[in-house]
Structure formats: structure tokens, C-alpha cells
Amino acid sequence: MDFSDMKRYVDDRPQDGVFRVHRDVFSDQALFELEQRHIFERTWCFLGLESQIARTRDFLTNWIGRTPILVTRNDDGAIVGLINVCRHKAVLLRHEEAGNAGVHICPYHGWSFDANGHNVHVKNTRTACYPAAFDAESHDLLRLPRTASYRGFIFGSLSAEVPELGDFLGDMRFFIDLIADQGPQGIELVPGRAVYTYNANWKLQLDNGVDPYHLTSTHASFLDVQAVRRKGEGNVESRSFDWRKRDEFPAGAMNFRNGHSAVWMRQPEPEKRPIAPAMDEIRARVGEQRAEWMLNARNLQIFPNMQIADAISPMLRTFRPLAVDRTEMRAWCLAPIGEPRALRAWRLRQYEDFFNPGGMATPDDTVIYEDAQRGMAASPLDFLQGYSRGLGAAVSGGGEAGAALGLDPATSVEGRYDMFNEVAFHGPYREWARLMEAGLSGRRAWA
């Protein structure tokens, strides 16, 4: 097929009212493949929080598309980035998630490698013969060629060529710091995670994490018992929202460069997020407006392989494509470091009531997902039309909002939460697109 024009699966022409992203985007295993190196292999990708590897020798295991990767924080307390492949025979180094440990030790042949990554030992090297050739080379683990970090997220890349992690994520910088600054200490993952596959492309849940249109529908068994909640039945301790309330509310998208997006909504209902009774501690360190952003919902798209959602209880949440049709799901709960046990728990009963698999929300979505790839085979099928809602409103720029607190994204909108704008599904697939064709055509990715 030829892949040389990227309108055929972006249909973007704003001028005409006119945004449509074609089925094969989601189903086609040509561009999977073509996604593997030309999105996730050149754009900066999520790996974990500093706090995952606070001690020295402390790592922490992730992928980027097909690599896997290793984090690690050396005796000097940088952190390293490393591939996570012996270069003895390719074999996996660290099966682990997380650890600590001063060696790093391959199964299949026992050479072991140090926080840093260089090679400190090799078995049986005295009765080896190995020619003067192999010793003149470095048999130390290949570093990733650019980590960084942000507020305590920890960013890295397959390409040498991406911009600086600042640049890169731009604006966006406003929403994450409105988590990372939500405890004086900063921000942490709570012990304990949510890791599952699902069987349909990863882009399904680009699109689910800033989408609010789907929520009355796919979720509808969830009002239900809300309103069972609300005559004090139930788990009441969950503290769940009224989501009667935020129609009239006002609301909205950014669409940032780079790929990256936002929906927000003001909150109807501020004394039911665990960060109220704090709320006198953050005005006072961050300022009236930070402080009542932090109440608001938010939920934040990071491209490619990364979400926050605060619409609830903060969570992060990652993906990695294993397939055209199958995805590998990571779930955590997001909390400010050294949070009142109280607090805590009110964090966690609103977490896992919604977002863990077996909570209200994640069955319902996974569900979904694998419906609509199965309904990507429809032969008759080709652009589908889930991404114009709002697009008659999108401004460019930030709007009011954005104004309001210096943003300045390429485009965004501002309603009533009952438009359920689509807006923030644009600027991912742009980037998705742009990539795409940068790589086809062999041109640079970043300028």
C-alpha cells in the first residue's frame, strides 16, 4: 500500500469544519509497524516517576514500543537510562518492575552489568579465546540516547534528535505541575498496580482518556448506583460524584504542540476531592489559581503513551502496543508523598471504585474497545466520525481559559460540559500524522 500521504487516514481540515480519522488507523498492521518506528521510536516516551527509584541502585523496568528499558539510579544518584538487553545474546537483563540492586546479572550467561551500565564481568573469560577484536569492544549495556525528567516524570527517547523534554512538552508543563504540586514533597505512585491486556489498538484509549462524550453511555450501570449512593447506601465511602451536576458546568480542551491535550471542567462538587481539607496549605504555596485548578476535573493526554485523569482521584496510566489488536494496560494511583492516612484511604476508596478492572469504569471501556475492533473489519467502512463535537466552537489558541492562565495551545474550546467536545482527540492524532509522514519520507522529525 502506499503510505505516502497521511490525509488518506487524517482527514483534517478545520477550514471545512472537517476532522476524520479512517478505521485502517486502528486496524491496519502495515501501519502498526510504521507506528513502532516513527512514533514511539522517535518522539520522548514516559518510563516512571523519580519517586519509583528514590535510593541509590534503586531501577524500574518499562518499554518504549518493542525496546525495553531500564531506569536506574547510579551511586551518584543520577538516573540512567539503559536498554534492557544483555549484549551478550539479547536476552532480557531485569524481569522485575522495580527493584534495588548494585549488579545487574543476565540469566542465560551470567554477564553482569553495574548501575551504570558497564559491563563488570564477563564468565569465564580466562578460558574463552576470545580474539584481541571482541576485547577492543564495549560490552557495556547501549544507553538510551536522551533521558530526562520533568517535576519528577521521567522521560526518555529512541532518537538523539527530539527537542529538549522542557520544549517538548511545552504548555502542557501547567497541567502537570497542577499534580506534581499537589503535596509540599511532591507526587508518588501508591504501592500497587493494575497491569491487563486488552484485545484492540492502543489509540483506542488515546482517544477514551479525554473523552467525556462516552461517559453517560458506557458507564450508564454507574449512574445507577450513584443514585442508589445518594440515599446513603452502598459504598458511601467512596465519596462518588453527583455526575448529574456538571452538565451546565463550564468546560473545555486544549489541543497542545507536540501532540498533547487536555479536557477540564469546573468542579461541581470541590469538597469531595482528597485534596480538600489541604486546600489552605496549597493556596498558600501555590496561589488562588493554581489551588482551584487543582479542583477542577482535568484529564491529561501526554503522546504518545501516557495519561493522567483527575477527574476523580488522580491516576496514571500508561500503554504499550503489543499488537495492531492487542494493548498492555498500566493503572496506578497517583498521591502526594507523606498524605495523611486518612486522606490516603479517602484517595483509594474513590481509585479503585472507578478505575481499577474490577471497578465501575475499566470493564465498561475494555469492553468497548474490543467491540469497535471488531467493527474495524466492516468492509463498507472507512472514515469514522467520533471526532467533530466541538469543532464548531475550536478557537485557535487558549481561549478564555488559556488567556486567563497564560496558555498558549494551538487550538482549544470552551462550553458547557454537555457539549462533550471531541477537540482534544485532535491534536494527538496531528501529531500522529506528522510523525508518520516525517518518517516515510525520511525527513527529520524535529527541526
Given for the second form:
Amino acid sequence: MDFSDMKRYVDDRPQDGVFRVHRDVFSDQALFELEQRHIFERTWCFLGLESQIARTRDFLTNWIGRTPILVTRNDDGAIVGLINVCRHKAVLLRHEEAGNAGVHICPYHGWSFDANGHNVHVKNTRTACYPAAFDAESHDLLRLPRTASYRGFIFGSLSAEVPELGDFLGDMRFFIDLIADQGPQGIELVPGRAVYTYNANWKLQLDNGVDPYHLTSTHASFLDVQAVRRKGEGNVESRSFDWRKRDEFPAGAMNFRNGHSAVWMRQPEPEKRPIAPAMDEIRARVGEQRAEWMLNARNLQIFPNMQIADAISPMLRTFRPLAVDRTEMRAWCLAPIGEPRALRAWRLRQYEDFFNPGGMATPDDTVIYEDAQRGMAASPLDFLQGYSRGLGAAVSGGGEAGAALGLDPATSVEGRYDMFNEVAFHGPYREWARLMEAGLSGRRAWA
Amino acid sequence: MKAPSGFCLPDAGETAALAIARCLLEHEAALLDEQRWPEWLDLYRPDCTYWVPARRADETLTDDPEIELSHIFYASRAGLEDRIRRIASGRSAASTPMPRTTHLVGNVRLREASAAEVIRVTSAWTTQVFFVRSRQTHGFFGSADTDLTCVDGAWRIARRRTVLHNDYVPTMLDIYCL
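Can you switch from the form predicted alone and show the form predicted in complex with the partner chain instead?
Full complex below, order starting with the chain above.
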């Protein structure tokens, strides 16, 4: 394979009306290895929410690409990012997804570490005749080179050469704020999560998460169920929306720097959103404009490993590439901390209906990703078609919505829902190509 | 016959209740395998609850569906009716072609049998699913609590709580996988 020119993989020529992605980006084993090294190991990745580790000595585990990560809250209340691997034989230290412990003990030879990752025990140090050179080494857990939070969202980086987290997120912070500000005490992950896999490349989820226009074809059977519910039959408790109404509503997409993107649309039936009963409090706290934008549907891509969808009740999903053709997904329902019980149930029934891997929409996505992965093996196929959908209306900057919100995306598009498009895929692939080019040429990824 | 402590052999009434429960659970398994959806729905009371709890990050099961996530939670049969509409529509890629299943139910133990109206049992279950679309086979397994009630001589399911032990879900999950 020739990796000297990423234009062979992401053909990005908007001035010619061209944006194409090659099928190898989804199916080439060597590219998969390179993107682990040059993307996942060189940029910020989402790790979890601060509310998951609210007390001292709470911890959560996650992965950055192939690297197991342990995030703790130490006795000073500070968040510490560590590599979840014992320094002795590289045994995984913590298997739980979350918990509370003052000491993390390796199950193999008992090496032990505190919440700061400091080694507090090596077996029989007095009698074991370790040489002086061993004692001179640090046996502490490796620290993540960078760990930082924005509005309770914790990120980590395996490379120290990344910009400050706030600069990395840039104007995506506005959209994160619209999630974080939904409750007066902040937001949390509702207890309970779904973990699932699909046998296809992680970027099929990358695209799908900011692709509202697959809804009417992929999820036709869900729309049928919604139609039955409008007649008062079926599970009306799940308060499903009448999404037909939004065809004529304003909608748009924004590509931010560093690979992030957002799609948004005016949402019919705002009274069905689980924050609707709290809107007076929200308006008073965040102002009219931000409150209205919380009721707009917004799907977010925080490059490379996290998405938030807030068109029903908000969901947060992360993806971990396991192989070029296998991906692990984790998904949670987001909710305001301290939300009344009845609203929490309302939120959950909407969420489960659509987003669960055992729900009535996500399974239709995941099986189609697998169909796509099988198709990606078709050797006569080169570039995939359709990434340019919407390019004819894309502009530099933020358009009307960007001006109204004071946001400065790199590119954006505005129109009606029924002209929805693939413009929000461009930012992530531009960043994919940028990081791959930097890595392959041995250049720093960040100025 | 002497039984070990904590275990009592069923008396005649309990034996009869167990026979009813086993018969109904095995019948339900066959209806799912044979995709006899209307008859399967008819096994459930209209006011049934159908619940598949999720797991928290510490791997414990969620136990309050009002404030914690479930894989599936329905407070009435209407949610199951929605699913059957979708599965049978041919418009859901996840169920087209329809996966083929074999459900096995066993280890049925009586939790409660009061008079002739209520039987509560716990059972073990395993379902082998052949996903025709991907040519993959997956075995789902777990345990289930089932409450049966008898109205006008007909036993129906009033409550089902299914624990999915291997909830590292391969691509998708639906009621016919459980």
C-alpha cells in the first residue's frame, strides 16, 4: 500500500465539488494499525464524566485505542489519569468499569498502587534481593501524559503534544454546554449502560452519528411504529415524536476544527422532551437562546471516540476500535443530576425505545454497518459516493446560525431537514487525514 | 425421601403448579421458535410487565426501571405488540431475513403458588440464534422470573423479568433472542 499521500484515501477538493472517501479507509488492516498510532494515540479521547467518580478514591476504566486507562479521584479530589496496567508483567489492574478503592492490587504478584498511581507495595522487597538498579526505577503506574476536563467531561491523551483541552474542543464547547447545563446541578450518566459490538469499522458509526437522513430508510420500521402510536395504539408511554413534521423545519451542520462536527434541526413537539417541564428554570439560568437550542435536536461528533445525540432524550456513546472490522460500543442515557423520578422514567422509556442495542432503531444501524463492511471488500470499488451530498450549499464559517450563536466553524451548511446531507462527515475525515499525514511524515500533529 | 436442608420436595399441589409452569414456558419457547407471534402475544396479559434489566458499571443489575436503565422495560403488553409489528413488517434490517432460534427452558423452580390463581417460578434459559444475514450463531443465556395468573381457566404471563447473563451484545438483541 502507498501511504505517502492521504489524498488517495480522502479526496477533499471542495472547490471542484469533490469530497470522497476510499473504501480502504474502512477495510485496510495496515491503515487500521496506522490510525491507532497516529490518531487515537496522538489526540484527546473522551474517558468519562466527573460525576462517575464523584467521591475520593472512585475510579473508572476505559481505553484509548488499545491502551487500558484508569481514571481515579485522589484523596485531594483531583482527577488522575493512569495507564491501567501493572508495571511488573503488564497485567490489567482493574477490570470493573467503575468502583471505589484506596489501593489497586495486581492479581498476579500483588504489586499495589494508590489512587495517584504510586506504587505502595512490591512483595518481599527486603528478602527478594532486587538489585539497586531496580530500586532506582520508579514502579509507579504510568501516567497519562495529559488528563483534563471540560464541564465535567474528562478527556485524556497518550501524547503530551496536544493543545489545551479547551482549545482542542473550540466552539464545540457551546454544544457541550447545551448538554452540561440541562440540570442546575449538572448532568450524570443514568445507572445502567449497554455494551455491544458490531463486526465493522468504527468509522461507520462515526458517519452514522451525524447522519440524520438515514432515518427514513434505515429506520422505516421504527417510523411505522410511531405512526401506529399516533393512533393511540402500541407503547404510547414512550412518547415518540412525529418526525414527519420536521421535513420543512430549519436544520444545519457545522464542521469545527480538530475533527468535531454537529448537526442540528428545529424539533417538532418540544413538549415531549424530558426537559420540557423544567424549561422555566432552564431559561432563567441559561437565557432564552441557549434554552431554545437545548430543544433543537443536536447530534455531536467529538473526534475521535465520542458522540452525543440529543434528539429524543440525550445519549452518549463511545466507540473503541477492536479490529479493522470490529468495534465495541458503550452507550449511556444522560440526565440532569437530581431529576424528579417521573421525568427520569419518561427519559428512560424514550431512550430505550430507540437507542438500546435491544431497542427498535440501533439494531437496524448495526446490522447495516456489517453489510457495509462485507461490501467494503469489493475489489473493483474505489471511492465511496455521497460524501459530497450538501457540498453544493456548504459555506466557510458558520452561516446564519453561527452568526446568531457567535460560533466560528470552519464550514457549515443550512437548509431544511429534507436536504440533510453528509457535510458533517467532512470535518472528521479532514482531521483523520491531517493526523495520518502528520504521523506518517514524522511531523508534529499540533503546532 | 429425605431432602437436604433448604430444599423441600414439592407436595402434590406444588407438583401440579410446576407442571403448569413448565408446560407454559416450553409452549412459549416453541411459539418463539416457530414465529407464531399472535399466539406468543396472547400468552401475555394486556397489563403484564416485561423487563430485562441492564447492568451498572460495577456489573450489578439495575433494579428500579423508573430511574435506572433497562435493556427492555414495558409496563404493558403494548410494547411487545410494537416489537412484533416491527419484526413482522419486513422493514427492519435487523430482523430480515428473520433469525432462526432454538429456545430451551429448564431448572424450573417454584417460588410461590397460591391457591389456583397465581404461580411464580424461576427458570434458566438459553437461546441459540442463527443470524441469517451475517451467517453468525450466538448463544444468549440467563435466568428468568415468571408470574403466571389464571383468569377464567386460562393461564397467562403477568410478569416476566429476564436476566441476560452475557449482555455484551453481539450487534443486536430482540425479544426472540431471550
